[in-house]
Amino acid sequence: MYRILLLGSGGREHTLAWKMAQSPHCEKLWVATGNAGTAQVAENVNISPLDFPAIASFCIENKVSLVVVGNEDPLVAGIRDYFQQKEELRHIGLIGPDKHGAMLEGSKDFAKLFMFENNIPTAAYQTFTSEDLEQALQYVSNQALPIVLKADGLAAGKGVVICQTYKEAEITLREMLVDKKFGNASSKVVVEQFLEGIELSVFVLTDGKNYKILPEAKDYKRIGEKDTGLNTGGMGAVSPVPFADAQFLKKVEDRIIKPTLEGLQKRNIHYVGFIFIGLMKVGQEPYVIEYNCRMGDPETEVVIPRIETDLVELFASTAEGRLNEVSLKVNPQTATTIMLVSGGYPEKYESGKEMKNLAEVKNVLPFHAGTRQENDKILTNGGRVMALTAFGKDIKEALEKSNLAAQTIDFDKKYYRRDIGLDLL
């Protein structure tokens, strides 16, 4: 039996909590800090996922045996290293890589270098700092358009700009490098060739030796329909992805997943946890756009519900280095999710709006992202508010249920995309 602490407060964490709470191996589940949804399946605790001493004390006092890290910040800040260094915490299983492994997400420059070192297919690139501004401008002027500029560090999903003109690229480079638009995250900028294709994400769970490939998903990042407007944390997702057939996924495994794991071992990185591989399918070939060191959100809301294997068993075997002993069972049906967001998101938006008609929603799994409970009311408490996940025999059937739920639930200035998944039909 496992006493589990899950770190995070979004839709991803509600989905993981919902799934772990179903396990007969789950004795007790806490979420720090959680939301109104996690409160329905676990006990929320008011500890910041970045307050390592407070997390450590909580784990010791409550005899926690497994820590699952939902979001990237604690991983990049070195929570696994912190646990490893302390005698009284070493025995606790932890899902998530150490600081070195988390650099796959924490530094775009590190990730690109790693891909080139291990012959993993990716776009050509060069990295610049503010000292190299003139060389950066020169380099950009010699590249084909559009061109991609990426802040090196964590920028909450907003650090990537696709520039359509040289003027836009010049302005963006100056904003990032000179004006420090993303703070320390843009003290280095990766300038990358633009790849023309269709995006999808593949997720791997590894214990450092063995691995399981989880269901793939496609998410929708832009705020506007037909993929227009600003990037967000994700407006919806679909799994499985029709254009990712067995032949394509075999290429992903052979050319990307295996060399990634071998590359980590070569660097003596004992990587335990998720590797999220953001891919571009160019023709029939897979290229890596980015790595993340945790599950994606809202992809988690379609991937995890499709997994039929006991999630606590999967996590425990990962933490204990025996992932090869567990078989992965996946529901063959299609899952879709549509994200309800606050009006104005991803820029300025208001919180504290009462959510209505939640009880009337049928045939969907409502995963709370930015919500809080006040007395018996559920209020909005973030930009992305709730992910509405449905199953169907195909994308069309699942989307009908997700869309009906998105229409039914109501709050002031509610917004959602009505075209999620339509490009795949």
Ligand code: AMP
Contents of the next structure:
Amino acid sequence: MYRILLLGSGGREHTLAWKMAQSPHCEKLWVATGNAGTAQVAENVNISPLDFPAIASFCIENKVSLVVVGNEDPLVAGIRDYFQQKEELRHIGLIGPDKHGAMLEGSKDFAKLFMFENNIPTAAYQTFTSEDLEQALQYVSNQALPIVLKADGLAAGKGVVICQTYKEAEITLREMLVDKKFGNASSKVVVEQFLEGIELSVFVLTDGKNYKILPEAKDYKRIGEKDTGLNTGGMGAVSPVPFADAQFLKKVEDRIIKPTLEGLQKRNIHYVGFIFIGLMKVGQEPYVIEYNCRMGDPETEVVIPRIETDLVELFASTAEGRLNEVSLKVNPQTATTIMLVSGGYPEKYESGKEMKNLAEVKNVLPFHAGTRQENDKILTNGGRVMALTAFGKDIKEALEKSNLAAQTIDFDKKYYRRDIGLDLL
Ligand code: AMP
Ligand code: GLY
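Would you mind giving the form predicted in complex with adenosine monophosphate, to go alongside the form predicted alone above?
Full complex below, order starting with the chain above.
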């Protein structure tokens, strides 16, 4: 039996909590800090996932035996290293890599170097600091357009700019390197070749030796329909992805997943946790766009419900280095999710709106993202509010259910994309 602490407060964490709470191996589940959805399946605790001493005290006092880290910030800040360094915490299983492993997400420059070292297919690139602004401008002027500029560090999904003209690239380079538009995150900038293709993501769970490939998913990142407007955390997702056939996924495993795990071992990184691989399918070939050291959100909302294997067993065996003992069972049906967001997101938006008709929706799994409970009401509490996941025999059938629920649940200034998954039909 496991006493589990999950860190995070979005739709990803509600999904993970919902699934773990169903396990006979789950004795007790807490979520820090959680939302109104996690409160229905677990106990929320008001501790910041970045306050390591407070998390440590909580774990000791409550005899926590497994910590699952939902979001990247605590991993990049070194929560695993913190637990490893302290005698009284070392025995606690933790899902998530150490600081070095988390650099796959925390530093784009590190990730690119890692891919080149390990012959993993990815776009050509060069990295520049503010000292080499002139070389950077020179380099960019010799590349084909469009050209991709990426802030090296974590920039909450905003650090990537695809420049259509040399003028735009020059202005963006100056903003990032000289004006430090993304603070320290853009003290280095990766200049990268633009890849033309279709995106999807593959997720791997590893104990450092063994690995399981989880269902793939396609995410819809832009705020506007037909993929227009600003980037968001994600507006919807679909799994499985019809264009990711067995032959393509075999290439992903052989050319990307295996060399990634071998590359980590070569660097002596004992990586325990998720590797989220953002891919571009160029023709029939997979290229890595990015790595993340955690699951995606809203990809989790379609990937995890498709997993039939006990999630606590999966996590416990990962933490204990015996992932080979567990077999992964996946529901072959299609899952779709549509994200309800607050009008104005990903820019300025209002919170505290009462959510209506929640009890009326059927045939969906409503995963809370930015919500909170006040007396007997559920109020909006963030940009992304709720992910409505449904199953179907195909994308069309699943989407009908997700869409009906998205229409039914209501709050002031609700917005959602009506075209999630339509490009795949
Ligand atoms: P990232 O934060 O690295 O995932 O980048 C954000 C988005 O920018 C990706 O989801 C892609 O849509 C796009 N992108 C990043 N790198 C490239 C590239 N080399 N070629 C084309 N699009 C890219
Ligand atoms: N949905 C994209 C991400 O989680 O990074």
